[in-house]
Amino acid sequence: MSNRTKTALIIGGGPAGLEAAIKIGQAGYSVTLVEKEPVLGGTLRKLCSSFPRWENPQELIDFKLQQLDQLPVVRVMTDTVVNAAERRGDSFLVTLQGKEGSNQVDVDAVIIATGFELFDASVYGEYGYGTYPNVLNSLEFEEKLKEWTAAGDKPEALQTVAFFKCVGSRDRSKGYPYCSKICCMYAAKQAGLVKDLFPDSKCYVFYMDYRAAGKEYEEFVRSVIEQKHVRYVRGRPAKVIPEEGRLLIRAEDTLMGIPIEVTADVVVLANAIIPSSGTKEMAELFGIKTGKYGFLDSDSKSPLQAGDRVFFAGACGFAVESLGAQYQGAAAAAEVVALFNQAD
């Protein structure tokens, strides 16, 4: 059998799915890349900048799309979802639903890269998410940062922005006990961007502790604190109260042992990373395991293998930064290429 007759189905066109499609396509195998949104890029497309090197995520997406364009063996299907999957020996008959109707494809391996969603912070009534318009989650604030950066149309009255970390993470009572891993870094990035855009503004990051375990990560956070003058306050805020169009934050600085009040124009919540609804659906369709909190779980064969001929990459397995998602996409692709090579 020619290697070009074998096809991998990749579900999700974010950084993990894009990388997997490119690597399998470069190995000469056919790929069907399915993305539910009208465009590729996933969450990466929504970001204003990246850590730890302040790079433009759109440039990475554009480069990956250029690579895809050079691979005729990769078929991209946007505005498309997976409706059904039936195992047939060493392959799957998969039903795809798009704007033009449904069609079926035979595939020899599957990589699930369905990304993540953010925990609904409205359960923290004391923070006013969903009630006060100036209380935003991290992705909503990324959209604001992109608008301010691109158009230069910045609010003149933005004086103070406050960031709350671990909203739904490391909280057994209202959220989840696990650490969402990437929040410390993107909160530092967002605070640094605010200081770049509004040099006279004040930024406060309320934290339990910060975790910067990655190459250049600690240096990145220290530069935000020391060079951009973002103030880190150790303590979980207790209450957000609307006050004359702004937001009064009551908290305790646990290092100083004193209560503090900060009045902010915007409060940004670092919500917990949770599995996307698509992740649950794909787990059911392909009969694969999920862990306690709904992330895809690996079997004993490989850290990125969820079942026979079914692999996964990116945040559907657990919270991961964009670069880590790319690494996992490449690793899952290597598993599929090795599988296809064995069959030749």
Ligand SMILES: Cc1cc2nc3c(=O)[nH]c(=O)nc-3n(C[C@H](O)[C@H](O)[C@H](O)COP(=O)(O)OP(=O)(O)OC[C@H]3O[C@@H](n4cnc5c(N)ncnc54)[C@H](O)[C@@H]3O)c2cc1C
Contents of the next structure:
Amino acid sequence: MSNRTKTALIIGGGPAGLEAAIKIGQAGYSVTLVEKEPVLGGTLRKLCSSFPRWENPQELIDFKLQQLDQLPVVRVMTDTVVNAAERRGDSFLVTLQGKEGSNQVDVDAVIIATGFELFDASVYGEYGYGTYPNVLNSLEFEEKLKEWTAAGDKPEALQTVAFFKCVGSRDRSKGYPYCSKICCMYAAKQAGLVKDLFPDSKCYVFYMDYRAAGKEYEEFVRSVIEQKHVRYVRGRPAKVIPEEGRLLIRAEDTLMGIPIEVTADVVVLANAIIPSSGTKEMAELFGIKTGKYGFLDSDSKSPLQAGDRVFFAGACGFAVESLGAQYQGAAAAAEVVALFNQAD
Ligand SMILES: Cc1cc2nc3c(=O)[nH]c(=O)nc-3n(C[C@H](O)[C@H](O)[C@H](O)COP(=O)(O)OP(=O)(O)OC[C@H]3O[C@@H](n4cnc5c(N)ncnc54)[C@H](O)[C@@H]3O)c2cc1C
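What I would like now is the form predicted together with this ligand, since the data block earlier showed the form predicted alone; can you produce it?
Complete assembly follows, chain above in first position.
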């Protein structure tokens, strides 16, 4: 069989899946890229701006889509999911379900790039998520920022926004013990964007401690604090109470050792990152290992390999920023290309 006939199936068209599709396509192999949504781009498409360089995420997606357009070997199928997979020797017979019906494809390797979801913060009844309309999760707020930036149609009376970090992360009683890794960065970004849009507003970020380990990350957070004047308060808020159309936050400033109250117009929760439902489904379908919390797992010798001819990349493996997801997409693609080359 010639090199050219080998096909990789990539499931999920976010930054990780896009990068993997481009790299395998550029190596000359066929790719079927399946995305359940009508458009590609994953969560990145929903973001207003991207840390650590305040970039417009849509520009990166557009660039990736242009690269895909130049690769006739990559077949993109949006509005499509994988609903069956059968192992046949060194390949899989996979059933794809689209809006128009289903069809079957033979593929020689699979990369799962099905991303993440946000933890449901309604478990924290004291914060009122799902009850008070102005308590939002971080992606809902990102969409608001996007709307306000694009349309210039901003609410007039936005005086104060409060961000609560670690909602469901590093919390053994109501959430998960792990650190979700990206929340410190996106909370700083969102607070900085609020200050850009509403220079007279006040922004409070309630934190346990902040983690900014990454290239340009510490400088990014410091610039938000020092140049955009976002106030960081160390302490986990105890309660949100609706008060005359606004939200009263009771917390303790653990550095000062005093109880504090802040009245905000909007409370934004930085929810824990958890595996998406698609990630769980694909793990079951391909019979691969997941860790304790449902993220895809590997052995450390081949860190992106979840099974024979099954690889994964991006946030389906654990919380990761967009650049990290792209690195993993490229690395998983390298695994597939190496496998295809060896087989010939
Ligand atoms: C509020 C917030 C702000 C953020 N801000 C930043 C930022 O400023 N900078 C930054 O670098 N990162 C940021 N991130 C992180 C960024 O969103 C992720 O790093 C990135 O989206 C991960 O890419 P991914 O491809 O792994 O997953 P995703 O982007 O989640 O993409 C997964 C794709 O798989 C698809 N899918 C799922 N299941 C299936 C299935 N069964 N079949 C087919 N398709 C499926 C989904 O529809 C989706 O398109 C932020 C995250 C959040 C929550």
